[in-house]
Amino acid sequence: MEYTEFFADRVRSMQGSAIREMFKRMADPEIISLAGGNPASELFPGDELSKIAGKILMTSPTLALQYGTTDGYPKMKECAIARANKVNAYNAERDAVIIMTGANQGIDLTAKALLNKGDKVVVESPSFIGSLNAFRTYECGLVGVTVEDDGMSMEGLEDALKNNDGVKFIYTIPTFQNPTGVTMSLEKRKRMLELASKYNVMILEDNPYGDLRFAGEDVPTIKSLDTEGRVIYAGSFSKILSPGMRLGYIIADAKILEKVEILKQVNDVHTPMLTQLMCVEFMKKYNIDDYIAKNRELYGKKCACMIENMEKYFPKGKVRWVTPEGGIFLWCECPTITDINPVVDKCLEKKVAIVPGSNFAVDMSAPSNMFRLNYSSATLENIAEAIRRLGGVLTELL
């Protein structure tokens, strides 16, 4: 049976993430993956969480297994607010918080609440494919603005806002951006707020990596600079505790989240109570900042290992990158070619997986000479070996 005629118009042209497709090709245990975005599994507090889960199910089974409220378990909301307060991303007089089944759900439902067919969203170019696909689902236009070494181009942003009618919001990952790893400067964050106010658009600030700084100085969140209630802030526990627990949150003016909460109720009723309770108990029993510090230390070592081997094995003058100060990604550009796909394919033959830059583009069909590397999930030994192999491919094909 042919099903094409049954698909909604809004999904006909959508493409799946090549990263997920690549995972299917990586069943070979010999492949070293630098392609994903997984946190370091060796740091997961498995023993602690298993004991916490067991105790919860023994002592509070009804609370853990029954329906919960759509906006989130109250003590879990307190945990989210506590994390947001560390970066001044919560205004107690104006804001509300909703616990989401991962920050991606919050981004998707925020888009659903704000976007009509034909509206536009200004996005960084390149940007996170999960969010781009969420926006595409609501049949909006994506307007890409170049990411520079210190974040989105503000000249490009003003041009985009000036020359495009119907822009509803700007989507940005200002700290350790996915996929580039760069951090937006304080001056640009202030300028983005000025432009959003001038052209009367919202800002959706996505900050899943902000806790993972291993070098440099912290930069204030855009939300902390907002005096108009113009910024919607997405936070996550995926990169600091466990991605599999699917815990994220959205903070914004209560009038906005009133609509988002209704959409979440339709979507999944509520975020699972068991994982919320596990997170609350972990945060109460252990110092999450000590745990985050271990992540920072390890990611700093892994990033340094990757760059050391890139400098050793990559062909001189053929690959450009910006050294990140945190997060889990490193972005590379090959100025002498136009299409990175032959490199990606050859790497798979050499048992190394990387992600082509086209995955993160507004126009995914356009050729890209860029690729993303992840240093959080592989071991130090595998990072060194993978970069050695990748360097050999780049030397051969560039």
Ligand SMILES: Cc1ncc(COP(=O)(O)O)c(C=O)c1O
The other form holds:
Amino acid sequence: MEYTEFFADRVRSMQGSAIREMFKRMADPEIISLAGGNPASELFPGDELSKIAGKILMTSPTLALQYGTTDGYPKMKECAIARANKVNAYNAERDAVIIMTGANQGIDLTAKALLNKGDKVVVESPSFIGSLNAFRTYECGLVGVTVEDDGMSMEGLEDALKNNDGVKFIYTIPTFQNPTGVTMSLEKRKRMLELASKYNVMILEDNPYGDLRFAGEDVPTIKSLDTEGRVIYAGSFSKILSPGMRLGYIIADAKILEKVEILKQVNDVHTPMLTQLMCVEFMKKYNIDDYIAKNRELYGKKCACMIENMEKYFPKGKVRWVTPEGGIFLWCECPTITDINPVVDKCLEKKVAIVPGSNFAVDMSAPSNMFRLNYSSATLENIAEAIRRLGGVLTELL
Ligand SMILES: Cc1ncc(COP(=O)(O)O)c(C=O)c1O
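Alternate state requested, the form predicted together with the ligand (shown: the form predicted on its own):
What follows is the whole complex; the chain from before opens it.
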């Protein structure tokens, strides 16, 4: 049977993430993946969490196994607020918080609450494909703005806001952006708020990597600089505890979250109680900042190892990158070519997976001469080996 005629217009032309598609081809255990966005699993606190889960199921089975409240288990909300308070992203006087099944769900439901068909969202281009695809399902237009070494171009942003009707919000990942790894300067964050106010649009600030700084100085969140209640903040426990536990949160003015909460009720009723309880207990028993510090140190080492090998094996002067100060991604541009796909394909033959830049673009059909590397999930040895092989391919094809 042919099903295309049954699909809704909004999903018919959608493409899944090529990264997820690549995962399917990566059943081969010999492939070294620099393609995903997985945190380092060698540091997962598996023993601690298994004891905690066992204890919860023994002592509070009803709480863990029964339906919970849509906005989240109250103590889990406190944990999310505690994380947000570290970056002044929670305004106790007007904000509310909802625990989400990953930040992904928070971003999706925020978009669902704000977007009508035909509205527009201004995004960094390139940006996180999960969010871009979420916005696409609401049949809105995406207006891409280039990303510079210090974050989204503010001239580009003003042009986008001036020349497009129906912009509802700006979506930004200002710190250790996915996929570029760059961090927006303080001046640009202030300017973004000025422009959002001037053109009366909201800002959705997505900050899953903010805790993972291993060099340089912290920059205040946009939410912390917001005096008007214009910023909706998405946080996540995926990169600081475990992505499989699916714990994220949205913080915004309570009037906005009232609507988002109804959408979550429709969507999945609530985030699983067991993982919420596990996170609460973990944060009570252990110092999560110590655990994050270990991750940061490891990512600093892995990033340095990747760059050291890039300098050694990449053809000189043919690949440009910005050294990240945190997060998990490194973004490379090859100015002497127009399409990186032959490099990506040849790398897969050599059993190394990388992601072509077109995946993260607003216009995914346009060729890209860029690619994204992830340094958090492979071991140091595998990073060195993968970059040696990638360097060989780049030397041959550039
Ligand atoms: C920029 C960005 N936002 C959100 C997410 C999703 O996070 P979560 O696992 O909390 O859904 C990711 C995951 O890779 C991401 O890179």
